[in-house]
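Single chain ahead, written as structure tokens, the form predicted on its own.
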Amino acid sequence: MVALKKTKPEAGLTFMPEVAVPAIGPRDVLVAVTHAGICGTDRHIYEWDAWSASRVPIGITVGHEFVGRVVAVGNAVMRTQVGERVSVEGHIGCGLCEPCRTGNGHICEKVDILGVDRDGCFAQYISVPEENIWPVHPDIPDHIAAVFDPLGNAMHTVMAAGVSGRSVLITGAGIIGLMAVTIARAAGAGTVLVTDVDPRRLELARQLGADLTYAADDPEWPAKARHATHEQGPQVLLEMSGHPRAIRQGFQALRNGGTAALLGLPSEPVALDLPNDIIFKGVTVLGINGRRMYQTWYQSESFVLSGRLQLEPIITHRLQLQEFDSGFKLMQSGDAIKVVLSVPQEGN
């Protein structure tokens, strides 16, 4: 099959015309992907960052947003049949520790993640246990099952939140940012607020039901923001650009008693006020790491089938696995938010 790998540790991947089918064990399914989305962590991996450098291993076959169509299932396999289209949660938990048990497998104190501690999806074919299949509902178009997972992610943290009826902060229009608005105001999120430093994504922003939006580089926008939300600041933040800066702003703008859901990943450490911001203004501070197996699923379907989600808009490039290059490229200059790549079929 083919396969693009992370074959030497510097920028870029190869695209690999002859990797070997995965093999597959009692409980695993094998799946041939048909599409595959490019993640921020693929970027991460594509330009070989410090994190990856310390995570990733050499040899992998990357990615870990797809879907696809079942081709084999092992003997101990009990639902799963071949021939069903399904996407993949991309967190195998141990099924063992504590999270796991009480669940919360999303935070598994030995996950292994699809495309950084194991092969991913950007292949003709991937492997992966049962238990982490999600059968894809026959009116969701391929391109949309395949990225469920930043999807559920947005929806992740957005539905910690708890957003309707309440005014709510965006910081970061990224692609998760940008699903986070059309998240919220599908949920019955009140005025709406979203910065970034890109005017591009403002206006998608806009288009997707933000009610006001803010350049991040304008250091009076946590007063403006306050000022729209009756001089008292937003009730929500969703923190999902991981900038040190705009972390801090976007608690100064959270108004006192509101509730901080954090998503982005800051490169460093940072530094935060943490009696003005935190301790007096009473806020809730939710750490949010990848979608809750699997109830983040159901939602994330529910919502999608109900058509009051905004998802066309985002995908804003569909190329072919041979093209990663140029999706990457697109993501680095902005030109991109969400690509999807198609995944060739064996013989083709």
Given for the second form:
4 protein chains.
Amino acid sequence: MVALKKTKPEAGLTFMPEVAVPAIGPRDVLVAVTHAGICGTDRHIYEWDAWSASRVPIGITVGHEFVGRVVAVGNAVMRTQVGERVSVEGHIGCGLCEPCRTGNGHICEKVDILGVDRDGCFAQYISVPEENIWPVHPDIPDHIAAVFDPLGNAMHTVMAAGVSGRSVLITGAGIIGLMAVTIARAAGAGTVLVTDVDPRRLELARQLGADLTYAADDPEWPAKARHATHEQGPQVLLEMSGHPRAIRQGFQALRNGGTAALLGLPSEPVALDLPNDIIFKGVTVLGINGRRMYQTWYQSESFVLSGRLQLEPIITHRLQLQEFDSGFKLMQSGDAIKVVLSVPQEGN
Amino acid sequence: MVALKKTKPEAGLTFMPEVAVPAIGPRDVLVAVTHAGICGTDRHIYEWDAWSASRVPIGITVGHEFVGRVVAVGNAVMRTQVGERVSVEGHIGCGLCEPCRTGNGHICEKVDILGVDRDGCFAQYISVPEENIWPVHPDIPDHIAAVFDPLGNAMHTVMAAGVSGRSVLITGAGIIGLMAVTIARAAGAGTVLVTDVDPRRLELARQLGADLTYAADDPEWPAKARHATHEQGPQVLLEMSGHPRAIRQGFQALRNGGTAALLGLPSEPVALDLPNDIIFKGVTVLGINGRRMYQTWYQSESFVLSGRLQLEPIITHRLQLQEFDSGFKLMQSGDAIKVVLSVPQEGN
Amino acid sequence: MVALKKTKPEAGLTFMPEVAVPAIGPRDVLVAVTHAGICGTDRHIYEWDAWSASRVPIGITVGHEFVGRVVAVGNAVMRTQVGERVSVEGHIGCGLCEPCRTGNGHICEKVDILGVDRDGCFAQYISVPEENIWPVHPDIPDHIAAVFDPLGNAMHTVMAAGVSGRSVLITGAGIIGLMAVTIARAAGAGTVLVTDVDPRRLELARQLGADLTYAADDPEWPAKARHATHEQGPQVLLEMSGHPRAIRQGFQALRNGGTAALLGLPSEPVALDLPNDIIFKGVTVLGINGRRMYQTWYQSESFVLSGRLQLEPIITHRLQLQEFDSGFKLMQSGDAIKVVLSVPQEGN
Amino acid sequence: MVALKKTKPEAGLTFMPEVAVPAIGPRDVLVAVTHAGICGTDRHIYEWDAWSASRVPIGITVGHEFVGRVVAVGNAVMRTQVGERVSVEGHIGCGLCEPCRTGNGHICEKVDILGVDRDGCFAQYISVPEENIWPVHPDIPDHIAAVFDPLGNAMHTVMAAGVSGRSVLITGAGIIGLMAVTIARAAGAGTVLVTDVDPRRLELARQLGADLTYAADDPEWPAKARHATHEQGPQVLLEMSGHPRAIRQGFQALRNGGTAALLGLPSEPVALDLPNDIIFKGVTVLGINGRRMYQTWYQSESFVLSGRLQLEPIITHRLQLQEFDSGFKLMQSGDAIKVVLSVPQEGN
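Condition change, the form predicted on its own to the form predicted together with another copy of the chain:
Below is the whole assembly, all chains and molecules, this chain first.
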């Protein structure tokens, strides 16, 4: 089969025309990938940044967000049939620990991630444990099902924070920040405010339902955001940028008693003014990682089926797997938001 | 009347033998103070640190934790009678804002604090709004009622975090940290672990029910704490020290999915490793300020009346108001934990 | 002044052209009523049913939902000015008990209700405690401000249950049920299902955003509702009818693990199959009463200002106070939903 | 092997000296049972009441609470080793539905229960899915591990209701009610009140930490319970009796804003005064079923290891499997609370 692999400890990925189809164990499922999304994490691996170099093994097949069809199942698989259209939760928990056994496998200490710790989905076939299979509802198109992983990140953040009837500030209008805008709107948010450095992203955020947007380099935006929310600040902060300054400004803007959900990953320690930003304010801060297994998946399915999410404007480019280089470059330039790759099918 | 005032912008307080009894407005209550506790905040004002110099007006009567008897009420006071024994919530909210009108006056943006922003309780009389009056149950002795304010800080922290059946790490065994030990025990905590730099405090923590204690300067304590809690770390962190290193180590020790309640006030920004300490772990962080009005007071009353708290070992010294200098010095030396002052009564 | 009073223990109300303007105490506010809504409770009093006869004193001025202007304040009033446009929370708590002191005055055991236990708002003037005053935002029109009380019942129910991203069944499309439809929609509900006996109400429910409606006398509706919600049943039940059969059917339809919020008041004991309807299902049931003080009011204001509620179709009739008889008859016939009365102003 | 089976549709069970050892599938585990508890459900089947006759198939091996050792594993078993000492969650979910995939398998609509729907543990061997295996901590003795199933019922009820710092009323001092007493005490409850018809049970409840007990047939007990809890009623009701009168009285006693957790199963519909018992009071009612998978198991392990539970007085009798008839009769007479049976080991 074909696969996109990290073959050298440097920038780039290699398109391999002939690699072995992965084996499956008795509880595993073999999925023929049809569409896969490029994630910011994939871009880190493509660019081979410090994090990638420290974690990702050379030789791995990259990619973790996708949709496909089941083509084979292990002999102890009980609930998955050949032919099913499926997406896959990319966090593979140990199955033994307290988080794994209480519906919190997303915070398993021994989690393996597809395309990071073991072979991923930028390939014609992928082998995954049956437990990670998510059957895709027939009314959900392939290119949407392919991005349920990042949609789930945004969904987990929005639903954990609780936006219904509350004003919401989203710092960072990247893929997940923009998904959070449309989810927050559908989930009943009050005023939605968005910050980003790129005016094109802010324009798109408004199109997706943001009421107010601010240039992230305007030092006055926290004051403006407070003014726009009854002079008290937004009740919810969804931090999607990972930028230390945005994090600090987000806390400054946040209302007393508010909730901050942190998803963006700063690459350095962030100095926080704990008394003024968190303690005196009586703020609740939530660390958000992955997707709740599998509550988040049910929520994503339900919102997508409701027709109340606008995801099409976020999926800006659809390319062939072989065109992956263009995909990464479009992301680097900021021209693309979400790129979905079509994977060539056997016999085509 | 006599009063203890800050009369000069330098260390120390002045015992004033003859100041005017405060006036009361139509909705105010005049309380004859009988016993008052010395708080860490009072010590900051006594020592005139940077925070005090920036906030506290010269001429103020200090002190905010006390018990006394009502001696006069304004003509629009409806629910308080002369003669009642009362304690007082020291945070005086604006009464108009959303926090004040939803049971969250402790995070009112315009809060005035007794003994910090307006005249406090180190005096024979104090005037307070009726709304801040807390009638003291007859079974609660004076020296315990006098410390309901700091007890309420500890209670708010413990109850907000939720310790029932969970392992609890308390970083910092000062007054409030020690109160948190006995409250956590009574509130159903599992294993209770405590850190401090002072071995005497750790000894007292064990006496109050801590299962394990660690010297805060042992760099291995987070690893030991994780080992002692099923190799996963404690489920709850109650941060009572305000020390940047303790805060960081506390987050390192904390279990994935755990809850951190921050009460201690660092005097400088704290650099946090947000991805590893909060985000990947899926941690919930709660900023804790004051006491919930008045849920925390009901909880404190209920726990005290249950007989399940050990507060006597924490109230180490009982002095006369005039001996305040000894009280502060005992606190500075670490020999005292909580000092309660008896206030001379009119006619005595 | 003019007032609408219950003067005899029988059906009907009396328009009194000359009664004394109420006195105000030092903490009270005198409000000149401009618009008042007729509530189902008022209709019970008008019809003098068993409940009214057992509770309401003869001679009382009826009515409790209204808007007006402050014309006088007691000498200890601190935060309300003459001239302010205000609505009023009609539940007057004792102010002393645990619920009253923790933001839960709506469940005070000694609550007095305007127009039920003391003189209400169907009059030119009403005296209320300052604590119950709600300043009305200038962007909210009078006829909407006049119905903040029932809107608050619906808001409290919807927000307590939590509808964001969840399927919601509303049994009973009366005033509050219909308000709940538009609130649930704005608060981010998934599929909204509504039952009622009156097809006109179901038509209006669909106009307000209900996805599916069922005739309450169709015995198959619970099965249909389950079918329409992934064969599992709706995740939330908002019981607004008070009919025993609707309550039982609502529980039958409800999903395992779902939430039922009960607001409708059955007039007789309801026999429930606790094992199958609540226990095996792992259901959470919430008793809903009044409005949270004052969290619900902030939520109502925020939703109204967002422009996302459709309240105009629910306010079907606007009459003069003197036309109250027509108003009650329109409600009895089912032709009216909410009737708002204009109160004549002094000097007009 | 030997097994205790229901062989005829009438009262009694049959001790079968020679039945086939159950087969295991690829994901199943074969456990050699060493100790098993007799549950109230087993007694219903023994007595062959209406519920049993309607659900339990003739020929089934009864029993579902036990401890044993793994003697064989299927070829796709991944996390369980031969030789491990284990207990087993007796609710076998479908694994496919939303509850099963979100940590809520206890409310799976298609749940199979050991000893009710498929062969249970009153036998030398039992076959169960690996997912239901609970490894027993070495510090927990066999007779305690054998009753983790009912302990889990009590734990789930207590922890769902939330007792820390709250007054707790337990109606019904049977096995689970008594376990709830010691758990509530360890979990930080305030005043604990217990009702039952049997004075011996009330005596034992006091021994386990109940502060006050009431004869269930004293019609004044709800008033007494309210009086004992600040005249407001207990904050939490744990309903363990399933008796309609106890349920109604429990709601009457419960404090406004309180929480009622219902575990006891009434055998007939219960007529509730919804307005006065639930709606006006603003009560939260929780239906409790089984154990949360597997959060409850972790909680039970943690409490047992803490040494803070008193379970020995509840396990009143230890018999041999062959003495099952005596066991059931001891339960019927009220002389026994929990009976644990020792199962003969192969080769013994």
